[in-house]
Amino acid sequence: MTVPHHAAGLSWRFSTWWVILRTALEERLVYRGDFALGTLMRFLPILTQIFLWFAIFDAINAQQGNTRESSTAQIGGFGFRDMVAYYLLTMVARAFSSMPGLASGIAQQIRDGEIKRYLIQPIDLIGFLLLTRIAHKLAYYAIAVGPFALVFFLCRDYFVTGWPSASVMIAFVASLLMSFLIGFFLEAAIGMIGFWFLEVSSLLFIYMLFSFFLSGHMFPLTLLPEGIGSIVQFLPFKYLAYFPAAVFLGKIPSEQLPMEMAIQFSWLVFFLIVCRLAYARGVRRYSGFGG
């Protein structure tokens, strides 16, 4: 029986993807000790935030004549316990959406000519990098689940509303997965600028600066002034950290949640198309010489 050509091609493609994913996963698991230690260290900066917000809410309670136990003080819709839970959840979200070294790595491969190996071999650059990142995240979470579980167990009292409903939990997981893909395609698109400019480090620095402030990693976006906050709501950065955390904590009204999920998905499609177009256009103007 003859195997149809298109079926054989699809089978070969899946086989190639599996080999790339398995190889990258085995490579990443070599660094499991570094992953475990890095995860614990990742939570240390939160202590500074907790102490800072504790002092702020304490001052508000003193001004209002409330005790800590009876405090109803809120800032931007977040009480003190909500604020701590928010920072813990943004750490999870950023662990999904952050892509350290992706954009700079692509730009360097273009500059050094290493990218030509993807042009002469039947391997798609973007697909290869995506599988490598998936392997990295799988290896990271396989090792980091212990430290994450420990920290969340110790801080369980800060989650005053408990576990969200099943539908909200599904939305939370979906928002995390889309934040991973948005982060990947966004940074990959920035790296593709290397086809036009030799150096993208300054542009990358500006992106990292905006991402740090506007993703909600530093503080909840509801704390921004109304005018600035309205503009930030239209940007994709909030889906990298703020939105998944807000979904888990029930800060997104249920009637708005489907629309917000659709907007996040739209940003994912947008950056996927931008990344693909930038790569296709960049390859047309790329020239490689030598061995």
Contents of the next structure:
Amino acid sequence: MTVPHHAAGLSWRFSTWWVILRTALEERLVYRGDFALGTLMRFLPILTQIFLWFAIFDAINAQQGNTRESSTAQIGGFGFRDMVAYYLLTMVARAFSSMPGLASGIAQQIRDGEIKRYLIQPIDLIGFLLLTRIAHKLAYYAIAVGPFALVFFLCRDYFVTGWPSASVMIAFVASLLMSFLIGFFLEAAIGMIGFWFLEVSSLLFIYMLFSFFLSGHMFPLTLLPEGIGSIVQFLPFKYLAYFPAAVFLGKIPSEQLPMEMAIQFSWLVFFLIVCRLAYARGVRRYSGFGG
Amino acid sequence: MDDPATKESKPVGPNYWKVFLTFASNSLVRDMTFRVNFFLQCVSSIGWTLMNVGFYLIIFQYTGSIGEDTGWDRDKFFVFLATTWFVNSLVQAFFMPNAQEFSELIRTGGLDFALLKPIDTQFLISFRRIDWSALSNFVAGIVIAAIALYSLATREVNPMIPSLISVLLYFVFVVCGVLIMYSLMISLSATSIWLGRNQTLYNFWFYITNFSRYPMEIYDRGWGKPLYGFFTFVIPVLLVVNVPARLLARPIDPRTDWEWMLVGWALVATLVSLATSRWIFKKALLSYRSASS
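Given the form predicted on its own, corresponding form predicted together with its partner chain:
All chains and molecules follow, beginning with the one already shown.
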């Protein structure tokens, strides 16, 4: 390149992004067969969930004297079919918000000193990671859309209300995109803890455990008892799984929806700032040795 | 592997029990070297247990039992849950780290060294490492079982105290369950000899055993029946927890022929699984080509 990097400005920046994006995409598509199979396998636990919830609702119906066909039993605002649809939708949400290997990757780069690269090259670490993550996700969706479509088609009867309205659909997509960004900045911030503690894997495991429970991946958060439930609703974790699914199923009243979206956006900004701050602070106390 | 040459020259075989104890103490030393890590692992295991207990407590807020007429009410289901915890913690403590390491040994060619040792390879592969922190879940299981059994014995509606014979049978069939799981795991990890590497082993394991974590009655309807049959008779993971839990959580006397048949089948299935896994393991070793040079 003849033009010096810093002089080329925006167009150089875009071409860098494009190269990063394309490389990461190609990297990912190498294992597409493994990928598609793995994605399909991930739906297996849903199968047991269907049976489990059917049995639970069966018992509830029997208690209330309903017949199976005319069943209107609901728990936490979810009927049997809603419940299954909910689990399927959290799979979609998690496909956006889960960041396998992000935090541990950052911590590892800090530990083995690879992070020096970003301190001397004109590339921003967080920006670079975000781009690679976007590329990975895009590649993932390109392959996973097949298995996902298949499973959703097979399970279409569980979506009792059919497709949501256009405005809800837009909110759903927006909440998914924001859940991706929240997931990214949250996990990246956790990875930055590596600047202070060298070993974060156990900490990460505990975080993952809590996020599994508090994000609503395990069950809809509305099932929680009153006191705990309202606290959990205030936490950011619900945007990683529960919230997008609840939006799609119309469980969020339409008058509350704009407010909820705004709160989600605020969390996104919050984690973005935390992540940036942690990085800036971490780099200041970081000392790289060796070559 | 049994090498006839070494057998002849060494009439006295290794003392397996002593070797096992050495493995156990080595692992304990290793675990205790990273004490904070060990502690955090225990904490996260207990956290996972609490979450599951919380989940089922929430479910039993809304329903009296899992499934209509299945008899799995809250106390009995928690006996079931404790059984799941016993089996899983034993498998995770004794076999899981080894199965993972086995795949790694195959990939790196380190299996060569295991094959050269004058001891049964399957034994060496299966017991080398013990994850002591996984046993924290065993303790958690004891707590759950104790509370559930106490509540079952003292409640007003249908109190029940398990008889001595059902407790004895319970222990026998928990061991059977662990052995079935072990056979499945060793067979799965042996396949990595053929597949080269087996990164999805843990996932696959999780998905299969996922079926064993619920009362088998819930699959016994509609399109669940093929699953019920498959996971009872072909890959018998449904027996692992269901048979012992049922023996302990229900009175031993009025039992249907079907239930006794399942108990008998669990015994047979354990033996068949062990034999099959041994066969698969040996077969897999025959096609092992070292990865080095």
